[in-house]
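Single chain ahead, written as structure tokens, the form predicted alone.
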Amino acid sequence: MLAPMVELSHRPLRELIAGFGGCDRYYTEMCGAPAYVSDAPYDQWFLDTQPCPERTAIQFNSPDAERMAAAVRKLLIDRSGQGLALGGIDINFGCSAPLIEKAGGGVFWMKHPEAAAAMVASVRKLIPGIVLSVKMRLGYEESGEALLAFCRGLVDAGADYLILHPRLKDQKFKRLGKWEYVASLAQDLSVPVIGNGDIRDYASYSKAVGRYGAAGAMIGREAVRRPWIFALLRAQERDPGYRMQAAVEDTGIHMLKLIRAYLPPSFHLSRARRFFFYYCDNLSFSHHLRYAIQNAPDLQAIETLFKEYFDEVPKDRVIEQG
């Protein structure tokens, strides 16, 4: 699954994933579910579920049940006439931003599990016939006690699987997630459990799903990082000594053309540089052009740095990984 992202997951990424052979389940970024009833003026290119509608879940996020069902209500009626498949809604109790915390959203729902199975309740009501996911962090104090009541909820609420990224709420990345607690959600839940965090390569995939018996992997900035990685993994889950060359040229251009076309002006240069901030990790020398482009004011100055980069380093054009 490729995992929601702010500023990353959206339309131009599932695109050039899809352009690999995709994956089998693509998440939104985060959409604010009171700004989303607000009719906020970029919420349409949040809730951009292209170019796989039937395999893409929207996530909401909210400080309140009320208008995360309102949000959901809307989202229904907004959809009704356009005849588009939506995969799923995922409801966010995981984001440990602080300004999404302090409000009320995102892990903060983790303190109170009552509340939080009561907002799945009436999201799950308002679909019966649509996936409804859910998903989260440890929560504030290490408890796999407290997780697994906490889980328990949600499932007998309604929801249809969950997604743990196993660190704390002020754990950071540096640190490999505790993957055992996802190991003891797979065993002790009766709905899938799906693990998110240090997916990087097809080691760290079989040890999730294998070791930990996780239903599936989520996979985040690596996918950033690597828009081919989907397709490494699958070609390898057939064939653990398979190599394959990544255009690594041609796939940055191509993905400045797809925020050209399918995001609005204003989020061309967040977006772009966004991306290359990970996927410069492919290059040799990533450092000086990762810095040139965070500095770089427009699309064009992105694109002509990115090609003078592979006019003196034509190595990087093309790599091979496995």
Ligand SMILES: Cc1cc2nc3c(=O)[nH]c(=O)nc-3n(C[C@H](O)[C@H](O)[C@H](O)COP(=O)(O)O)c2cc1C
The other form holds:
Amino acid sequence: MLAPMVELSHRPLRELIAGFGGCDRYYTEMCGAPAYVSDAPYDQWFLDTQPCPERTAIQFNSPDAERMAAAVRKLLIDRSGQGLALGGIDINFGCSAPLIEKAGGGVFWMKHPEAAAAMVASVRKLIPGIVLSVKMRLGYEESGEALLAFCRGLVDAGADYLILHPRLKDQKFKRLGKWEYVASLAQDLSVPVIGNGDIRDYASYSKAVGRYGAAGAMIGREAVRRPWIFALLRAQERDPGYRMQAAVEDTGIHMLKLIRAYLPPSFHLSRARRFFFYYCDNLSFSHHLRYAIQNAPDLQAIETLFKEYFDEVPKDRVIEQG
Ligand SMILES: Cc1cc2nc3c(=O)[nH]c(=O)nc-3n(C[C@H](O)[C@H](O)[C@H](O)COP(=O)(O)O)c2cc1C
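Next block, the form predicted together with this ligand, ref. the form predicted alone:
The complete assembly is shown below, putting the previous chain first.
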């Protein structure tokens, strides 16, 4: 599954991944329920589920249950008009960005297990036939018991599956997530548990679903660095020794085209910068280019910088990856 990531999990990234054969399920970046119910201007872009609407879950975040329910009701009305299938709704109990958490959204819900379960139950009632998932972290303090009780509440409230990013609220990416919590939830809960965090290759993917028993794996940053990662994992599942030729230059240029085609102009620069921040990891000498792209004035300038890099380092145009 593709993880929800602000300014990254948009239609262009899904199109890019779909071009490599896709993944099983995609998540949109989180959409603020309060903004959506008050008709904020950009929600049509956050809620765009193309090119795979039937396999794309929309993630909502809300500081209160009322506006979460109102957003889901509004989505059902908007979607019925468009005749688009809804691949699922996800509730965000994991975001630890200070603005979101302080407002009472994201991971803050993990402090209030009963209220969190009640919100899940109220959404469940509104969408009896639509997949409902919840994405969360470990919470504020490490406690297997508290985590299990929290998750049981969500399952009893009707969540179809849970996604665990096993880091505490304030844990950054530097240290690896604690996957033993994925393993214990997978064992103790009656619904599938998806593991998320630090999956970068076939070894970490197979550990997630093998050793830790996750029902599936959700991939975030690595799917931006290597939009072909799902294709690579599928091939390596058949043949662990498989190596892939990745067209790094063409894929980057194609992403710029997709950003132009499917996002409003006011999004272009920020989304391209975000994408290339990760994508430059594929290059042998990424430091200077990454910095230059972060300071480029527009998409054309990014394209020029990117192409010039390969004139200087042609061997990076296509790289072999395992
Ligand atoms: C730039 C960025 C934005 C993110 N935005 C969201 C979000 O909107 N909703 C969410 O649940 N998680 C969000 N996350 C967390 C990811 O979904 C994921 O849990 C995290 O990156 C760990 O997975 P990874 O190691 O595969 O990247 C974000 C992460 C990043 C790096």
